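The chain that follows stands alone, in the form predicted on its own, written as structure tokens.
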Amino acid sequence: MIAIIGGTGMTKLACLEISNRRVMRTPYGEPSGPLTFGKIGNHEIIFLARHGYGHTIPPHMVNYRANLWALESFKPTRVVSVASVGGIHGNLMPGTIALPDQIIDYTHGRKFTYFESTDRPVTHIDFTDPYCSVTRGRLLEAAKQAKEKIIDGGVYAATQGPRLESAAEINRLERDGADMVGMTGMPEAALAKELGLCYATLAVVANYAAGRGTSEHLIRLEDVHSVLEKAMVNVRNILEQLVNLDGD
């Protein structure tokens, strides 16, 4: 069973034949919303809207620990995060889909670990490769099968939000080696690693980052929504093929 976390632009999965929804309780509070169970084709999946089904939870207030804990309780074979990003690198134009392989964390004040108890030894997870190589490989193959273009690799800069970044901040992120910028990549990736989940992110470029391209002076949010609406069709095509690959 594959678990899919939908971000901005994907509060529901149009290709999903829903069977039931389940309200979950975890030791870390409630997830962003009920888990949605259903099928794509003949294959079972779980879907969760990261920002809530009405898109009401801002990035810095998402209960990432509860979300991942709830999904892990059903032992998914892999978890795919769909996240909107701003494109920093020149080849990440609006509407592009990328598969990051690295991440830099600029967030602060978020509940970022399950290992915070003092009654057991300190635990350090290896975060050299933040994303599951097997899941990334499956997504690349799924994109190929779906005949959808995807950029393999890239550094995701996770910022605090909910405001967008200044042009100077984007320049700094670029100097740090970032190719794209989003607000939900961390601590989600690290928590998935702590739980042993096979996790990867499909990053959808919603706009040029501040100071770049058509965002040189202003990021027009109405354009962002239009781009995401079109790009999510391509994302769904990839996810349908991924489910078929895993099912086979």
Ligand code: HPA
The other form holds:
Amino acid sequence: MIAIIGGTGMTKLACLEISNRRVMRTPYGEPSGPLTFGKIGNHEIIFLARHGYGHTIPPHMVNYRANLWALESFKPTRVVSVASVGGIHGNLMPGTIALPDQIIDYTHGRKFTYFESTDRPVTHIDFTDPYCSVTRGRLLEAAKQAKEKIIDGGVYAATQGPRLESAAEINRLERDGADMVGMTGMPEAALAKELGLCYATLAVVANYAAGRGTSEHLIRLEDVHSVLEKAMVNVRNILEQLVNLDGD
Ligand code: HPA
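What does the same protein look like in the form predicted together with this ligand, given that the last one was the form predicted on its own?
Up next: the whole complex, starting with the chain shown before.
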């Protein structure tokens, strides 16, 4: 079973035949909404809208721990997160889909670990490769079969939000080596690692990052929504191929 976390632009999965929804409680509180169970073709899927089904939970208020804990309890073979980003690298124009292979965390004040009790030995997870290479490989293959273009690799900068960045902040992220910027990549990726989940992110470029391209002076949110609406069709094509490749 594959789990999909939908981000901005993907509060539901049009290709999913829903069988039931389940409200979950976890030791970390409630996830962003009930988990949605259903099928794509003949394959079982769990879907969760990261920002809630009405898109009301801002990135810094998402209960990432509860979301991943709830998904993990169904032992999914992999977790694919869909996340919108701003493009910093020249290749990453609005509408492009990328598969980041690295991440830098600029968030703060979020609940970022499951390891916080003082009565167990201290645990340090390895985070050299933040994303699961097997899941990344499957997504590349799925994109190829779906004839959808995808950019393999890139550094995701996770910012705190909910505001967008200043042009100078984007210049700094670029100097740090970031190719794209989003607000939800962390602590999601680290928590997935802590739980041993095979997790990867399909990053959908919604806009040029602040100060770049058509965002030189302003990021127009109307444009962002229409770009995402179109790109989600491509994302769905990739996900449909992924479930076919993976089976149950
Ligand atoms: N910055 C941060 N997060 C984002 C952006 C951006 O420009 N676009 C979509 N998510």
